[in-house]
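In structure tokens, one chain follows: the form predicted on its own.
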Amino acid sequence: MTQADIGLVGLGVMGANLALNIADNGYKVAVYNRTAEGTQAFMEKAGHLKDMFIPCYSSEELVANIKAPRPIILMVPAGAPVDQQISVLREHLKDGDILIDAGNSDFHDSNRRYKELADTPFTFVGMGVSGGAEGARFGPSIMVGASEAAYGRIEPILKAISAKHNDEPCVALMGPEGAGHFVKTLHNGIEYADMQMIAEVHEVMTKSLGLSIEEQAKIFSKWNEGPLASYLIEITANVMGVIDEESGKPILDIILDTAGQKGTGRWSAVEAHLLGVPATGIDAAVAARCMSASRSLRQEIAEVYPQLDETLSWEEKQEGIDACESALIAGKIAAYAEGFAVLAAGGKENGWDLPMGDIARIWRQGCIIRSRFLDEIAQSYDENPTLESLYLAPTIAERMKDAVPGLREVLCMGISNAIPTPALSSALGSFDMIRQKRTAAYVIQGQRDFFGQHGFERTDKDGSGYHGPWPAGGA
């Protein structure tokens, strides 16, 4: 019997689609699921690709059916299930075998596993895969954390199955250990911010501009032809255009307003705080999802504080639409600027030389945050590999200058009409803070020294540890 080129464990939606993608690209796959029923169901649905798979019903059978040295992909839930699969498989793996965790793992876990398995005959790889179920099936963006030798071995398969942007594979080596999962985590953090800002602009267009969902669907479709062109803008237009068959209403009118989350956005926010890098847009997006879960409390409070109503002329509406487009452009730039700042800090903290330009390039296709704007980010890092902030890139700076007035206008509409805009507000607040030559932090330092004798630095002298002539009892 012909052996497989690669193995895959975990035949849920993502694992099954990735297996089909690999087979579609000419590689034979040994597949294994925790339950025999899962393996059988997958094989029954494999269709014309059925002969490209070897169904396996034990770890021993899986390993025996893959050509040595064996690459094996784990597509199981993050956390304990990954460790359990590693524990089971490690007894059967040999020299040169590669175990690839392709789930949404915490990069700290990947760092740990990489180190714990360093002395084993096989090699551990932590691989971030973005694009959802569709991306897994037809071409995801892939971020790899591995040794150069291990990456070199699996690179041909990964390039074959990845998304392509102008025929360029959207896959790259991020660095060793958990570098791939770290980059994937920040991808998801930026995704959280981007999605929240889109939702906020929708609320402004609905409650302040009085635009129907059908009208907004056309507006988002038009925006997708310009600088906002992206997967999220495209699918927002599509979602807005869908009518619920049962109620006859736009489907957005009948979807419950509680947003779920799987943790990666929160991980991004936590890492940003630990690294001392502001990621206020991501913070706000995570907080908004948490607040959405408190639906019954929101309903009760809303009865105490009724909404405001305002009627605008069409000319005012059109001006508002243009401002909303600018607001999303500015917000997107802010989200990427903060996200890439956290990536840079995380790379430095962990000793990884993260390829910032390559990150932008492999995000241009396949992943959820793919957008036309990523071309400008990639070009900015090509022109200046040591770019300290995206706000300093000339092309991006000009775009930000043009867009910020619209963001301010949208926030004014939101505030005056009691419409929550936490992510957009955070984006502007962060931008306005980072562009100040002198912030109000000197007030905080004065307060800290007054009550705790923490000391401060002076603008007119070198050194630190200075104290103010505070009144008695200040400390």
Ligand code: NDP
Given for the second form:
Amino acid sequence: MTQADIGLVGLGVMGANLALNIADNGYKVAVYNRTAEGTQAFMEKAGHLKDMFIPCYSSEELVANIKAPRPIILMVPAGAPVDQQISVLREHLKDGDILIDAGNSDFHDSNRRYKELADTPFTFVGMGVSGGAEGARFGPSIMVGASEAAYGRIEPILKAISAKHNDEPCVALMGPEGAGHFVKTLHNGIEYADMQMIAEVHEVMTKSLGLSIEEQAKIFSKWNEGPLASYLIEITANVMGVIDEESGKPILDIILDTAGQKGTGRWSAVEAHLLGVPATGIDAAVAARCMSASRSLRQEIAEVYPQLDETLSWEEKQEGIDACESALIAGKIAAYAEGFAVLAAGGKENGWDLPMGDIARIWRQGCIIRSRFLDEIAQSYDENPTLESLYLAPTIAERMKDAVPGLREVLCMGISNAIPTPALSSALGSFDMIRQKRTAAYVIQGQRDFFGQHGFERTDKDGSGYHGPWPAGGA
Ligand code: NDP
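Alt. form predicted in complex with the named molecule, vs. the form predicted on its own above:
After this comes the whole thing, all chains and molecules, with the earlier chain placed first.
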């Protein structure tokens, strides 16, 4: 039997779809799943692509059925399963083989694995894959952390299976070590903020504009033709349009209000804190998912603090709808600005020269945060590869200036009506802070010197370590 071009371990949702995608592109795949039933079930569903697969029932068999040097993709849950698979496979791998972890791994783990495996005959690659099951099957966005040599060898397959934007493959080398998984983590952080902000605007439209879910479905569809055009806006319109077969109600009225999370959003927020880069919109989106999960506590607290009797609303419905669109544009810009700022800082911290323009480019198709707006971000980085903040890019600054008044209106409406808008509020708070020539941090410096003699700098003299003439009680 002809040997396979590539191997794949883990035939769950992502692995099975990725294997079918690879086969569809003319590469023969040796497949292996921890439990044999998984491999058998996959082969039964492989349809016309069946002959493109070699089902294997042990790691040894998998390795023996791939042409050397072998690329092998791991598509298993992040954490211990990846280490377990590496330790089993490394017994069989030879010179030049490439082991690719394509799950949602913590980039710190990928850094560690890359270094630990540097002295083995094979090479480790940490690869972020975005786009869910559909992306895996028909073209994901792929963020690769690898040596240039290893990337060069797997690039043809990755280009073939990736999403395409105007015929450009949505795959690129992000840097060595865990650079690919780091970029994927921030992709997911931005995704969390984007999703939360959409949910917040929906709630404002429901409670202060009195718009039904069906009406909102139409509004989201229309927004998807303008500057907000993106996968998340498109699927929100779709989800809003679906009626639950059992109850006859819109499906969104039936879905329980507790959002799940697997960790990448939280990792983004934690990393932002560790790097000292504000990512308050992302942070608030992670916190909002946690609060959504505290359902019984929310029921109790809601009893103590009943909803407001009177609610404010816009005089003109269309005015409110337009403000909501602007709020989402401003919120989206803030989420991207935060995400790219964390990417830049993380790249610097880890010694990676992250290709910021390429990141925007490969996110334009295949991934969950794909949006028209990424074209403007890519162009901004092309014009200025060392752009310090997206807020400084001329086209983005123009959009932000236009959209922020609408965001303020929506937040006034939300706050006055006790409608939670944590991600939008936090994003605006950060934006308002970063646009100040003088912040109120002088108060904090005064307090710090008062109680701890920490010293401060003066606006009227050079030097540091000045102290205030504090009255008794100061340190
Ligand atoms: P599934 O739960 O659908 O599949 C997990 C697969 O991993 C199964 O084949 C399972 O085998 C195997 N597995 C589980 N534990 C081990 C282990 N200890 N050793 C070997 N194999 C094991 O997960 P997904 O396909 O959704 O996710 C796979 C990876 O892709 C994860 O890292 C996930 O975060 C990431 N990802 C998922 C996305 C999604 O939308 N679902 C999007 C992007 C990335 P068995 O059949 O024996 O249980």
